[in-house]
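In the form predicted alone, a lone chain appears below as structure tokens.
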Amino acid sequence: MHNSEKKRIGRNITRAGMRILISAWLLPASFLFATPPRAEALTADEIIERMEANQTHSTAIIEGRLVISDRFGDRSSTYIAHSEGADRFLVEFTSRAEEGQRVLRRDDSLYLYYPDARETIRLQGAALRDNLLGSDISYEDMTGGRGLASDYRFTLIGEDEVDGYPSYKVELVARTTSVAYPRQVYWVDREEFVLRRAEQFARSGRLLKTVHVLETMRRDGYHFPSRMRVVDETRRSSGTEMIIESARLGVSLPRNIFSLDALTW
């Protein structure tokens, strides 16, 4: 990152005093989704709660890649994630370009480390709708960890197909002003309650982003997407693939991973 970008990303954190569901892609965990038995008649609350406790494993150690696409072409950048639940996560890049840069989550804030600066900031305010390495998702969209309920009520308002997979279509209204989305609509698989598609709007209605499953993977009883399409729709943008190329689950993470000495290593 250039210096003249980490000064605007300081000064935006002085001016100003912070779900996603992608939260859905760099909480690694929440890529996590078991498969439960199918269940009928339920209601909007039931299937967000079956959706939520299939996201949240123990630990993991994901390995992939974003490729984000603009009018330039496409880029890749890899990373290496650590999590812990929901509330926990160190995400590393190892491709060249980004080499060392990492992401680190916890106790409800969000911090950057770039090695060529040896510099920690915490990011907060308006420098949390930066966009990650250029990419679609904003570290805002990396915020949370709360369940969704404590920051939407949920309704039922139809089923739909999404890819030939039928799934609940469930609205969320926000219950304050502090989220990032102040309306979402979910389509959740009816028989495996992983998240289909969503499309996440602002207070006035227009349509800001949208997250597609193109890809699931199967491991250790787990069934979760390997890889997804974010659009940010306010910008010209071809859109960034999140993909998952390997997940080893329930595993041995080095200790104090998430700590704020450990960011620095």
The other form holds:
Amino acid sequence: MHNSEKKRIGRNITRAGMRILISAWLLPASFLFATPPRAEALTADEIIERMEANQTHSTAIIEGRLVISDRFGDRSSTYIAHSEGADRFLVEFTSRAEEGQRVLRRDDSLYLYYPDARETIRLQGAALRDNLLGSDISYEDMTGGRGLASDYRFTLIGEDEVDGYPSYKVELVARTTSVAYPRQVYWVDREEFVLRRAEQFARSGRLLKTVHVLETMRRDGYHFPSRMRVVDETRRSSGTEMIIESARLGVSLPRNIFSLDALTW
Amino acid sequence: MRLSGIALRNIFRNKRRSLLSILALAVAATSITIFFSLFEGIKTNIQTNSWDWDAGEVRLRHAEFDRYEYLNPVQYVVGDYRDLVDRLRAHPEVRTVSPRIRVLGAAFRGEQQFATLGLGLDLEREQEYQDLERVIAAGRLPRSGTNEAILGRGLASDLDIGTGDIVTFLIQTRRRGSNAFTLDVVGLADFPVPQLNSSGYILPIENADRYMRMDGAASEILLKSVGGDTVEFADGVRSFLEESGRTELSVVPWTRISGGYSYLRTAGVVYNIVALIFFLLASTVIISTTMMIIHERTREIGTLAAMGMHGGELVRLFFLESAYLGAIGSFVGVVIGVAITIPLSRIGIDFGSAMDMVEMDLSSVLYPVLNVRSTVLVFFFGLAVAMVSTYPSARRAAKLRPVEALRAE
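Next block: the form predicted together with the partner chain, after the form predicted alone:
Okay, now the whole complex, with that chain kicking things off.
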């Protein structure tokens, strides 16, 4: 395969639909429409654009935890995430069992660092479909960040209510075959333009994942999901909650924090 | 003249026909002797591989792990295994003990991902359990307490690495989280089990404990008995664990774990049927030969009957002829079979990559094993087949009326 073609496919994969799941690690900092007035007769493109704007920012430091549930019980992992823009972040796990493990996203690539390993692992191809810490979130879900519009066509298919919040129901149909979810349905809050619910489907129409926003958070004029439950519908009795415990936006980050050298500090 | 003398003389009257009967039986006996030896070799191989690399003679695991094995519930472990191993070693029925940590994970080469299975072994004590040296194809075994590993040759080839290189594995920990670690490759192994060759590696159990966050627990403990019945041994170990208060552990004999053992049970019946078919084919030659003999010797049979030989004596005569042919054919066949099997049992038969597709503990090189009981059985079965095959024709000869027989052309 030609290099440019590989890059294009790689970029398309990284723009895959589940990027909304990591909005918690990619919070907005330079957003002008955090609580916009109610928009009348918005198009689907405008709704998604506003929702994405609510999740795009210059820099952020987030502390939170993942609560992973399955038939054997719950387990919790804490993390601190540094992010810059929509496509660079570094997540470091701080809980005892995963202490020091890091995930770096830069240049459309995902790197894993483990204290016991002498090399970093660059996840590519099928490895991206593996789950982060055995949760319902795949590494592929942590890619993306360049805007849904390049990978999907949007159609407003109605309005609905999610947990009492009036929401736009928008269908996303993939423009390319290289995305993780060929079809998605988003429920976007009509007032706040924050995601309330999402469903992701396979090409066959099978439901693969659902995302349910349980709580939202307001910081510095931004309004974003702060507690989400992600369920991989292909697994039995599982679910993962992503919880943000603190968020600092627009902060200055250490130099070279997103470099490969810094990853192995 | 005694019947036995007449029968012996008759064999040499048509040497080519007698030779054909002997040859048919010899080919069948040779094939079946080799066939049974190979089957015996497969049985021995599956048992050895299963005991050494998979199930032990008896395997101890957390009962919940066995229950949810399809979900790979790595959190269910054999806690405080060192103490348990010491007490099991003191048990009079236990010959050797092998605690193990199974490290499921993956290794990467570019965009390719390879599923891997690490076996964390107590490298000092494992030598009591099995001869690890025999799997070394290059380099040496890892040392206890080091970041060293020996890789299956297939896995090393997939990852394009060799002795002196390093390799990083991404694994699932006891908490069902992830971890990765890097090991120095100090050797390559020719594991007798194809799946281990393509995905397996051995590392010191102390390091597997650290990487897997096992906190002094093992995934399983394999046991071998001093001898005797495996199921009774398992029962004895179970009682011992109950007395020790370790009721969370399940004790399972290899006969319930090994896919190869189930295969053997089915294959044993199939192989016996195949052996029967071989002899049935050989018997058709004997039947047709005897029928030809009786047809050619009808006037002679009439003369013998006219001289006072009874029907029963005629039947015995033909039986004796067949018995001589059967004994010679079976003996020659068994001797040839044994002569072929003995060198094969030393050099082995290499089935190569064909065995990679077999999902059980079967090596690609198999060593036939001569079983005296089945070899003797082949001889007597060949003899019996030869005699039984003669019966219909002999009965027909015995019923011939002397006057009609003497008129025959």
